[in-house]
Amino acid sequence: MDSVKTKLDPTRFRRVERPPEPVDVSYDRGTLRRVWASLRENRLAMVCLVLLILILAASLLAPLSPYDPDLYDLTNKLSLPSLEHPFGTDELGRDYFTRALYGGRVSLAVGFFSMLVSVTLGTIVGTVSGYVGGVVDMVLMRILDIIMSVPTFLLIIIINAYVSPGLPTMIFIISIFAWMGVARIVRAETMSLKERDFVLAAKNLGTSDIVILFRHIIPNMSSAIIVAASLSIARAILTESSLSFLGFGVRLPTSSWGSMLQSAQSQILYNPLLAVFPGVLILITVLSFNVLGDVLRNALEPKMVK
């Protein structure tokens, strides 16, 4: 029997080729893409930068302002809202506005180096405790547990009365019990991170338990730290305003937000704009760093990443 061959006609098929991915498209997006992202998404977070880049401005311009902060003008006092001073004058005469940039530079470097030692001194006992386990992590969470039991503001309060009052006391209270949520953060990390593999690898080359601390576990939790540093700030400036408003705040006649309402409540009846701007600001720059927190945490946070 013969076979049958057949015979193909190559003009039949049709070649096909895989078409050319587009330069400008990228899998692994890095972190500021995602941040900015993240920002557009959310229109509130956008206005919320915005409103905090003005307020962090104004406050750094503010020795451009012609008036003195705490020169008194007796004849020109609780005056309203003008072009010459457009929050008005306080009951000493001194231009309002000016007072509330000069009390934003305290309130927000409060904020600040508060962040700066707390976040600090949180990841160095996280991370410690995390790492080592066993008994050093049991005395530390018991020690950071009995702190976090007693009222921290009564504490602020009572230690501040016993204290020369300033920025500096001001700042180093509020960050010796501003740490511990920041080290329950990082010391979750840590404990997640060190059974990881390239941890698990850099300690059976021999690598040193400080080299694995400061070269492979901190970096790799910096988007958590970040977020929590955000927090921290907000939460510091809303202390200093609570601990001013109450008189354990910065010395007079330096201002901040929360002395210029508490010098504001005996004329809260008859000029209550006194107490509003000051509010307001306060108000403005706390929800713009928790708005932002959460931005950063959506779009830092691994697991919540597309």
Given for the second form:
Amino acid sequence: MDSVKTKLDPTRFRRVERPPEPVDVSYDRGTLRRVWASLRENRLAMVCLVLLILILAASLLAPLSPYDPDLYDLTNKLSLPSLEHPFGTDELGRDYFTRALYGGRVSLAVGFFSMLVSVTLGTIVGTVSGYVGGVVDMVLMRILDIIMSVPTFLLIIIINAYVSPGLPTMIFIISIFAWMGVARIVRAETMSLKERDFVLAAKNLGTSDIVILFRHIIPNMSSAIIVAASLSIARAILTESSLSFLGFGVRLPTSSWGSMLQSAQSQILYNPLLAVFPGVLILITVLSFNVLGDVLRNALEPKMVK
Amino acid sequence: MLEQSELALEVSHLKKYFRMKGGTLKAVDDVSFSIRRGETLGLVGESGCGKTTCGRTCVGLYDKTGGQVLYRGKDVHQLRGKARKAFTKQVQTIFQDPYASLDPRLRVEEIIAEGMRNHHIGAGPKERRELVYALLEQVGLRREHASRYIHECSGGQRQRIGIARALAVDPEFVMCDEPISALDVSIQAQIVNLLIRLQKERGLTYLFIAHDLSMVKHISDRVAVMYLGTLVELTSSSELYAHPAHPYTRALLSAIPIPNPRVEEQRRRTVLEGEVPSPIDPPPGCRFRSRCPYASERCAQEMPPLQEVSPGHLVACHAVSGR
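Can you give me the structure for the form predicted together with its partner chain, which would complement the form predicted on its own we have just seen?
All chains and molecules follow, beginning with the one already shown.
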């Protein structure tokens, strides 16, 4: 016993200083913070965001440019990039930078507004189809399948030949062929949400179906809609550029990135940069929207990651 | 039998089947019972025996497959439009899972006030807010909780919010679907006492679903025991605990520990062998026979009907009624 006691002599114990263990308190601080956190983690996404903001701001501020995008200056055609003309000038001597900015306005506007239209349309069709179910669902989904099976691009070109070209028609035509993907996502989400207990509880409280849709179902799938929206902007911009490239987009002289690519085609041997600038702008914008869409998906739907 | 006007809920031969890949899942199969006004009927049984489905079908949350549910003489599943809306004010539900049954996008205040808005209780937003505050205090929460989101509340708080939501429309009948099973024991007692107090204050009628017999004994006037979609025993709470008749009920009761080591040491426990069979396409005869120590040839052939063995004591067992 004695020996045990001596062993437990308190002087033999040394106090070890340890830093306090970090208490990991993580609160769900809301969607915005979560998005911001995953943006900061992802350097590529951050770069994309900055580039997008730059392109957006530059396009919005395009009227500040000292040049008229449509003014010919034939004495100064096909000049190389310089301080005066950062992107050089095109075959008619117009300042290419200014034209690119105005073209960006068209492309981004088409992208943004056709996203709005297609997401709205897709959400309406998707929620109705998923919520009502039965025959309504079947009919709507078959209509959707039919539209999806049509070679969209050809149809857009054909329709374009019959209607007067312009920004609103362009937006309308692109979006009526872009809502199906959103509708499918929204339908699936609606079908799973309407079985959830809180929707059942709302029904049990006598809440009408319309109110259930707007108050309980749509807000709970906002993240899926946001992701679909960001991807649909990218697609709409691509569609618009392709159409303009083929000459079915907005009417000249209004520029768009696609139409700039087209006119650069004939000058490609003299000044290949004319094709590079709008091409790179399209690339960056579409890529950025896609990357951000993915980041949003990861941030807003943590289930998919883990 | 009882007079019609005294009955709150009258369930007769209720069936609820789900069509599955492997066959028909008979979640509720020919269940009949009734609940008097102001009474609490406990519905007990093990997990997956169809208690929740039965409860939800009774209050019209699920469509029925067969049978009939009358609430104060009206067929619950035939109600449409205004009558249906009026029904949602009279009959409310406290959901089992306080995590899934509250909308994560809404503030507590909005959740509780939803039913009030639907049924035009309270003159305006201001008055409703006062009512919400009063309700929060009634269920033991504070005013501050009104502006919170669900993810900022604990499990016990959420369950109270669920209770407040159900009470907000001033119902007559509340289907409590395991309102306490998601909570830890210290809070369970609080919630049960809260429910008992509210029943006294407002004259509520409860259908109280649980798998915990000791808690059911505490709150119920009568208890119905369910096994694999069928009722096996239905009697008053005191009778059930004093004279359990059905072998399944006996086994369940013997699983309740007695807080006295000497008694606990002496008593013989009935331990059930085997697993609960699948409710998908169950074989004919008594559902319990595969685990029943008294099972006979007759049990395999015919389903025992729910019969009165003594006044107010109904049992579905050939061995008991044949005695």
